[in-house]
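Okay, so here's just one chain, in C-alpha cells, the form predicted on its own.
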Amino acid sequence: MPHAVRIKNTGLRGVTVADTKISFIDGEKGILIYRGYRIEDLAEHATFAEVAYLLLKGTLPGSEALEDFENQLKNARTLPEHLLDALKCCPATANPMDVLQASVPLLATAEPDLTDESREAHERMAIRLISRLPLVIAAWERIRRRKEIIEPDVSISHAANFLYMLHGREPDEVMSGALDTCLVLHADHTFNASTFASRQVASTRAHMYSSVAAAIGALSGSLHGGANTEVMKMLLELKKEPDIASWVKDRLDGGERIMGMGHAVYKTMDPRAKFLKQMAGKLAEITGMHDIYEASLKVEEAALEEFERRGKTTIKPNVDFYSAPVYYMMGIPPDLMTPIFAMSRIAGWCAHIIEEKFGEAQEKPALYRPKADYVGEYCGLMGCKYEPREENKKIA
C-alpha cells in the first residue's frame, strides 16, 4: 500500500476544522457558553426567543428588538397545505424523525427567500424554520393519533404554543416554562455531529433547508439525539425493577452501554444535565410520576458506582439522561423526544449555517473535504486486472 506514516483514525475528535463565535465547551470543567454567556445564566433567566436571537445575531436583544423577533416567530406559525397533505399520507408507524426530516424539503418549496443569497434572507429563513419545526412535530403527532390538527395560538409563547398544539389544551405556566428552559439548554453545542453535518452541507453552497435536513438525519442516530428516546425506554422498563444496581452491573459486565451516560466532550457532569435533574424532580412532584424519577436516580447512582469501581470516573450523566424523564412528564411520547431536541437545536443549526456562509474570513477551505486512508485491495499503480465475462464483452 502506498501509505506514509499511518495516523490514528480519531473520527475527527479533537481536530479543529473551523473558527466559531457561537458557542464554547470546556469538557474538563463542565462549561458551556453561548456567545459569551454561561448556560447556567441563560437557563435561569433567558427565554428561548432571547437565546435564538442571541445565537442568530450575536447579541442579546433589547426589549423592542425582542418583541419584534417574537412577533416574527408568531407570524411564521403556519404550514403550507401541501405539507399537511403529505403528512396525512405517511403511515402512522413512520419514525417521527424521518417525517420531520422529509418535511424540511417540503417547507423549502414554499420558501420565498430560498434563492436569495443575502445574510438578511438567511435570517428570515431561520426564523421560519425555528417557528415551523414545532408545528410539523405537533401536526404529525395529531395526525398519527387520528386527532384533529390544532391551529397555532399566536397570543402565547413558543413553548406554550407547541404544548397547546400537541395536547389540544392550554398548558400551565410550569410546564411551558420548563419546556422553554429545555429549549434553551438544547439550543447549541458547538461542532457536534448534527451541527457539523449542517455546516458541511452549507459549505457546498447548498441552501439552508438542505443543510437542516442533513442535520436532522445526523441527530436521529442513537449515539446523538436519539439517545433520549433510548433512555426513556430504559426507564420505563426499570421503574418496577426491584434491583436496579444488579441490572446496571449485569449490563456493564455484558459490554453494553447505559444510555444517557458519558459524553464525547464532557469529562464531568454535563452542565445541562444538572438543570434537567432538578427539573425532573419538580415535575415528578407535580405529575406524581415519582417512579420514573426514582428509577433515573437509582440508575445514575448505580452507574456512577460501577464506573468508579471500573476506573471510568469521567463517565457522567449527559443531557439525554434527564431530558428523557422531563419530556415524558410533559406528556411527550418517547419517540417524539428527539424531534423536540431538533425543535430546539434548529436555532443553533441556523446560526452555524449563517456563520459558515457569511462569517468572517476563516483559515479553512470553502468546502469541507477530509481525506481518508484507503485500506482495501491494491494491485499496484495499474490496478487489479478485470477479467470480463463473455456476455459482458463490449464491441470495440
Given for the second form:
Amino acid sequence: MPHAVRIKNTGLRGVTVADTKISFIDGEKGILIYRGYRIEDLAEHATFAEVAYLLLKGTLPGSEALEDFENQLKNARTLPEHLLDALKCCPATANPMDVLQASVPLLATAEPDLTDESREAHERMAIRLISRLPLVIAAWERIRRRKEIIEPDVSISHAANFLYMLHGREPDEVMSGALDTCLVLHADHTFNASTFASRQVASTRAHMYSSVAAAIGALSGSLHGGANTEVMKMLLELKKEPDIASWVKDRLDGGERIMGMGHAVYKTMDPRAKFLKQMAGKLAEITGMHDIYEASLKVEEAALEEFERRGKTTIKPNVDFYSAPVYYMMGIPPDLMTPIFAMSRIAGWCAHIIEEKFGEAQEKPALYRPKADYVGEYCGLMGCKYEPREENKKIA
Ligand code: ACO
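The structure above corresponds to the form predicted on its own; please provide the structure of the form predicted in complex with acetyl coenzyme *A.
Every chain and every other molecule in the complex is listed next, the one we just looked at coming first.
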C-alpha cells in the first residue's frame, strides 16, 4: 500500500493524480499544448472539428479523415423528440446550465452505444455529444423566448450551424469564424475542475453521459466556467461607469474577487486570453460595441494596477475575461456564455473520459478515492451511546 500523502485544503494544487497524453500547461510561461501542438497554432489555423478529432484520436486528421469526421458530426445533428418535449416543460427562468446538464441523461436514454464498453463506441458517443450539446443550447434559447426551434443546417460548419439555430438567420462568416476559434481555445485544459469531475465519475465505470453531466455541473460554478457570465454582468454594469478604477479598488478592498482574473495554474497571462483580447478588439470595430470593449480594457488595467499594489502580480486575465465581450458581440446573452464553454470543452471531456476508461496513458486506471481527516464528534471506537426513541423500538 503506498504511503498516505496529507495535502489538505489545497484544492489538490500541485498533486499529480494521473498521466495524460491529451494536453499540457506551463503555467509560469503561459504555454498550452493539445497533443503536442501549441494553442496559438491551432487557434490560428485549425478548425474546431480538426481539434476535436485531435483530442479524441491523438493525431491530426488527413483531409479524408477530417471530411469523414465532419460528416459524422453533421449526421448527428438531431435531438430526440422526448428531449425537446422535456425542454418545453422547463420554466423560462431556468438556468441554461441546469437545462444543459439535465439534457445529458435524456440524451443517454436515446444512445444506442450506452452499454458498449469498446473504445469505438465511446468515440461514436463523443461525436454525438459534441454534435448535440449546441443543439440543446440553441433549442433552449428559442424555447425560453417563445420562438420557433430552428432545424439544423447540415451544409454548414459546427459553429455556423449553432449561430444559425440560435438566431434563426444565416450567420455572418466573421462571427462563425470567431466562434470556431473560441471553440478551439476552450476545447481542453488538462485536469481542471470539470475535467477532473468527468474523469472521477468515469473511474467508477459509470457511462460517458454520467461523466459529462458531472462535468457540466462542475463547469457551472462561478470560480470555473461560470466566471464568463459574471464577467459579462460586471461589464454591462460598468460600461457607463466613469470611474472604473475606484470600482475595482472598492471591490478588492471589500474582499471580493474580480471575475475573469487569476488562475489556479497560470501565473502569467493565459495564452487564450491574449487571443480573445485581440478578437474582442476586432469584433468591437465590426459591431461598434466599443463601450463593452473599452470597459473590459479599463477593468483589466485597473485590476492589474491594484494587484501589483497588493503584491499579487501573478493575477492576470484568464480565458473567461475576454471571452465574455467576444460572445456578447456575437449576440449571445450572458447566461448562455457558460453553456458555450461546455459546447467546446465537451471535446476535451470526452477525450479524458476515454483516456480514463481505456488507460492509454496510465499503467492501471484506478477508482479515485481520497481520504479525509474526521474532525467530527468522537466517543471512541465503540461509538456514542444511541438512546432509541420509544416509537422507534424495533422487533429483535
Ligand atoms: N480577484 C481578487 N483576488 C483574487 C482573484 C481575483 N480574481 N484571484 C485570486 N485572488 C486572490 C485570492 O483572494 C487569494 O488571496 P489571499 O491569499 O489574500 O486570500 C489569492 O489570490 C489566491 O487565490 P486562491 O483562490 O486561493 O488561489 P488560486 O490562485 O488558485 O485561484 C481562481 C484561482 C479560483 C480561479 C481565482 O483566481 C479566482 O477566484 N478567480 C476569479 C474567478 C474566475 O475568473 N474563475 C475562472 C478561472 S478560469 C477557468 O476555470 C476556466
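Numbering follows the first chain given and starts at 1. Superpose the two forms; the largest set of C-alphas matching within 1.5 Å is the rigid core. Note that the coordinates shown come from a computational prediction; the quantities given were computed from them, not determined experimentally.
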Distance moved by the Glu387 C-alpha between these two forms (core-aligned, Å): 3.2
